[in-house]
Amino acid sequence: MSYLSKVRAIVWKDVRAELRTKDILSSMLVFAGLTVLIFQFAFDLRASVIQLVLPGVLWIAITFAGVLGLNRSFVLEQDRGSMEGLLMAPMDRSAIYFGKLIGNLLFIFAVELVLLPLMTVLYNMSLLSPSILLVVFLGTIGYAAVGTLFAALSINTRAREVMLPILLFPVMIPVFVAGVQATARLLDGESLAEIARWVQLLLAYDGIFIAAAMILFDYVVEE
């Protein structure tokens, strides 16, 4: 089998064992839905107000679900016993990386697909705009390709749901950051150009920690 191919079954099998038991999409739509109506109703968010708040409402939303997608991808191979069985498959493990990292990808992509309509409607400002689109696009693969990695580093200690948070949070600072602030500014009227340092920035984030983390990968396995 070629490399592509050897990824490609990796997502296959990570798709077709959600599409029979529903676990992660489900815990994942679940939480998002919650944490934005939490906001709806916890807070008086007049007009004036939302535009302010939507963006952060909107990442922490992504934040805190795509990390129950993230941990589960891999404690659900721990506890089936079926994480030994990739490590031994005679490939190079970056290719488990990648089958992860975008199997995780199509999981937060299905969230958001309903999460940003939703949204639309609760708060009655249209966040399906294509920049806000791309801005969460870039947004996402940077925060899967950490979260991918580091899930695969917290399967192994006692503490894992709780050690993901705590190692993935402080490294997403400069996608929060930067999603929050072109989000906000897309909804203040500016266009793509003007918050091209944000995107740039997005960019640069995605492209070196998806290649520091196929570089790594391989040690983060390793018993």
Given for the second form:
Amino acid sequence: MSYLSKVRAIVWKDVRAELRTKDILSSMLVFAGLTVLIFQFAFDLRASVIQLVLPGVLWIAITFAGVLGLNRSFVLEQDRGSMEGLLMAPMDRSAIYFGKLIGNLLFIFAVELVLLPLMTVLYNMSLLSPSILLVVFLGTIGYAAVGTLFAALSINTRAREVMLPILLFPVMIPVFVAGVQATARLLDGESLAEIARWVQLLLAYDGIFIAAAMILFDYVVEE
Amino acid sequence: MTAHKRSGRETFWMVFTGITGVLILIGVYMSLIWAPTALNLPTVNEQLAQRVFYFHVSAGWVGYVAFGVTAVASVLYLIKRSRRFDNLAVSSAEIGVVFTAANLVSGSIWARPTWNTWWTWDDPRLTLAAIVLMVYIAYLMLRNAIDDPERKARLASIYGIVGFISVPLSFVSVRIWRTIHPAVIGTASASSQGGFDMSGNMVITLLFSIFTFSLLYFVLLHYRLCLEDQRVELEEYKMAVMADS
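Can you now output the form predicted in complex with its partner chain? The one shown was the form predicted alone.
Shown next: the complete complex, the earlier chain at its head.
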């Protein structure tokens, strides 16, 4: 089997398992929806124009729902006892990382596919422009790249699920700042060229952390 | 107790600690009394508060150096797998957290009379210090959540490396974040924001303060490393006692 088909096998395994139970996707979707709902009440009457704070709400919903999915990706393997099997498979460990990363990305993208039209309808804003989709796409990759590494790391701690957001949020701040700023500026009518610096930052973040995680993942699953 | 004879190394560190203590006292004198007052600042309160600057910058400096040491020690741990490097990483991270916190608190004390607020999100350095502090608090929490020493060292090293890589990216993000935004705090002149001209004696005081804080870092690091060694030794004795009984 080539490297790519090994990665594809892991992705397909996760997707198939998920499609049988739909546990992760459904909880991520409901949680993202609830986040938007809660923020509606948090800002109502205080922020006179709710549209102004929406980019932040969008990214918080993505971030929070994303943590749920990221956590499950390795916790499930550990609970089923299938982590050992995965590690014993004759392949480079980084293939496991990329398989898990792509699986997590697919789940988060699926949530965004519902979240973006939903917020577009609820708040009458055009979140479905190609530029915004690009920013969301790049931001999600960086978030999931670090998130997948830390998810594998946090299953080895006593607190498990609780540990992941604590580890992840301080490190993903560049993604969050860039995502919120770029989305807000695009909504204000600026062009992609005008927010080029944010896009560059997201690209740099994605590249640096995918490379770092690829190297470091070996050390996480060493046992 | 009486049988214990001091080794040359211990004597060296006792003398080094003593010298550092004296130098810090001199640094306090220099910053509070000897250094000239920043006369261009409009009010007496601002002029007095400006003197926290020497400790403030020095604490920030030690914080970042300490986190850099943690990152290097983390890389070395993953390569060499020696507990010494892990001890160095955690010791340095703890000291870094304390000094970064001191940097933030002294910055707040300075900001109150000068910027008329304890905190502002408009200063990239302030925001960055808060982010970095959170990264290394998370690092220490991660360590607390793992029992097995080898696993703790390995996973903490990974986080120490990723966390350190994120710092420049965070810096870039908060820089762009605030440079395209209008500055809320007076854009008029530097002195209205608490800026001041550094005269010769001020520079000397600052450099001296950074120097003494760096010495303090080494002193604290030394004792923290000794503590860690003793902890390991204690664990070994405990294991031996348990094996005997």
